[in-house]
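Below you'll find only one chain, the form predicted alone, shown as structure tokens.
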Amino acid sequence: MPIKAQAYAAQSATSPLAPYSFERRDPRPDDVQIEIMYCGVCHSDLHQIRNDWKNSIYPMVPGHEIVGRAVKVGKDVKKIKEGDIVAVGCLVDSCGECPECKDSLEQFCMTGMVPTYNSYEHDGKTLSQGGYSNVIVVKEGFVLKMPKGLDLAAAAPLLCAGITTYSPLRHWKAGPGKKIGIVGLGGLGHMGVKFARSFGAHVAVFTTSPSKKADALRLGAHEVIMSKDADDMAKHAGSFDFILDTVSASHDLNAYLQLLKRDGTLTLVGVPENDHPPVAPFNVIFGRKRLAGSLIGGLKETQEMLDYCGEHRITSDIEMIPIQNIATAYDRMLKGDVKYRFVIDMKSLKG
């Protein structure tokens, strides 16, 4: 029998999130049914419900930073047991056959991965619905095991903010002897600082807000650079091995390209509503610099990231909210008034 789910959903780009009931599929032999305990609030949730990226499907239950308890497992499930604390991130299916999937890079699936929400499942009919809900049913291969010892609410944002910053920092080998820049100190940026520092790199934070300096240093940055101060920026010209840009608003990338060493890389992970201004070709030609991008991580790397966080006791700085306060949380998120991630206590759905 299908499972009755309770959630909050958007019915259109202009309607607020509101209580919504729908059906999840009855678990198949390779499925795990998860009672959702916590779900992080990502800036992309707001972009999607407002149709900022012009691809939204309604009704929409957002949420892709999910931590919960496995309450039912299919007969073919091997790695998850009932009662296990598990997690679900930004995707819930992929083809499993293409070169990207075989390389454990399911996020780049050539036939199209299935995002946790705002997509159709592979049957082409069923809408995927996310974690602002009391329950979710997911294929075992897309369910992650949570390490013991972490605050589960604070660990929820690892499923997007965590892997989104961990993956490019690992790929471009942030570590001892490297000077790493993090642009922006929000939900993504503060995780980038924590990871880069834990990897042994020299970490600098770029911000437009002098008030964030003390917090950047508390989180692990060695120095803070005011990105609107031309003199402050000029001091660092040609000195960075790698810069991770986490900002989800349109801004000029040329200033950061000028700070890279020869063969340095500026990688984008923030997705603005509108495109960035054009990049001047000379800013990449001179110095053989790279402008790159990165999208979350595959299932293998995401599990690696969770295990790393368990070993090093890394979680997100969060503020817990009941789901009834989601509209206020969105308003505050737009103003940058959160340190650094809202997390919904899903017990509040019963309240």
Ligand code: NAP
Second form
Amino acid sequence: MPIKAQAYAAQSATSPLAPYSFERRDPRPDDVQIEIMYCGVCHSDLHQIRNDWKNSIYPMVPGHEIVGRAVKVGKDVKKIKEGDIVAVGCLVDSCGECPECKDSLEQFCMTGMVPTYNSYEHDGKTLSQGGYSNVIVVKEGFVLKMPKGLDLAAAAPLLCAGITTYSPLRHWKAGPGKKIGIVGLGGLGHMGVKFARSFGAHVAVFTTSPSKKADALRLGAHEVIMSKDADDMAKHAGSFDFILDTVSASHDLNAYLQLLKRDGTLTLVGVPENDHPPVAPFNVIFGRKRLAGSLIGGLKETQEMLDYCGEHRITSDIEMIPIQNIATAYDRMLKGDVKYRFVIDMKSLKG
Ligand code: NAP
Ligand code: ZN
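With the form predicted alone already on screen, would you show the form predicted together with the ligand?
Below is the entire complex, every chain and molecule, led by the chain shown above.
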């Protein structure tokens, strides 16, 4: 019997999220049915409900920072048992056979991974629907185990904001002796600061919001640079090993390329609605610099990140909201006014 799910959904790019009921599949032998407790609010949710990326499918239940309780497991499920506290991030399926999947980089699956929402499942007709909901059914291989001892609401954003910053910081070896920049102090950015600091790097935050300076230092930054202040930027020319750009709106990348050392890398994770202005070739040619990108993380690395957070007591700084306040949360997100991730308390769906 399919499961009746309650949720909030967008019906079009211009309609506000509103209550919505639909059916989830009855768990298959390799599925886990999860009662959702908390779901983080990612800027990608907002981009997609507004069709910023021109690929939205409606009705859309957003949400890919999901923490909950396993309430039913299929007979072939091995590592999860009923009652376990589990998590689901940005993807719920992939082919499992291509070289990327074999390397546990399922986010780059060559036949196409299935994002947690705004996608068709591999059957080509069922819409995947995300975590602004009371229940979700996910294949065991895409369900993570939450480490013990973390505040579960504050841990929900680890499933996207966490892994999206952890993965590139690990890949480009942020650590002792490295000067690392984090551009944009929002949901992703504040996790980037926490991880880069925890890995032992020297951390600088680039922000457009002077009011966030004290928070940036409290979160772990060694210094804060006002990105709109050309003099402040110029002081750091040629000094960064690695800069992670989490900004959700288009902006000039040349200014950051000029701050890299020889062989330094500027990695984009922010996905604005409109392209950035062009990069001047000289800004990468001189100094043999690199402009790169990164997409969330694979399942193995996401579990590694969660376990690291359990060990080092790392969670997100959050504001908990009832789902009925989602429109206000999005308004504040658009103004860059998030401290530093909204998390929906899914109990609010009932009342
Ligand atoms: P967020 O919480 O809204 O933070 C974005 C931050 O960017 C803001 O707090 C602000 O920081 C800065 N910003 C916003 N508008 C700006 C502008 N016009 N100019 C300069 N800075 C601006 O968003 P998020 O949830 O962290 O997501 C950030 C981006 O990453 C989104 O585009 C999202 O879709 C994308 N994303 C990508 C991946 C991936 O796998 N690559 C995964 C998740 C999210 P300051 O106030 O400090 O300037
Ligand atoms: Zn996200």
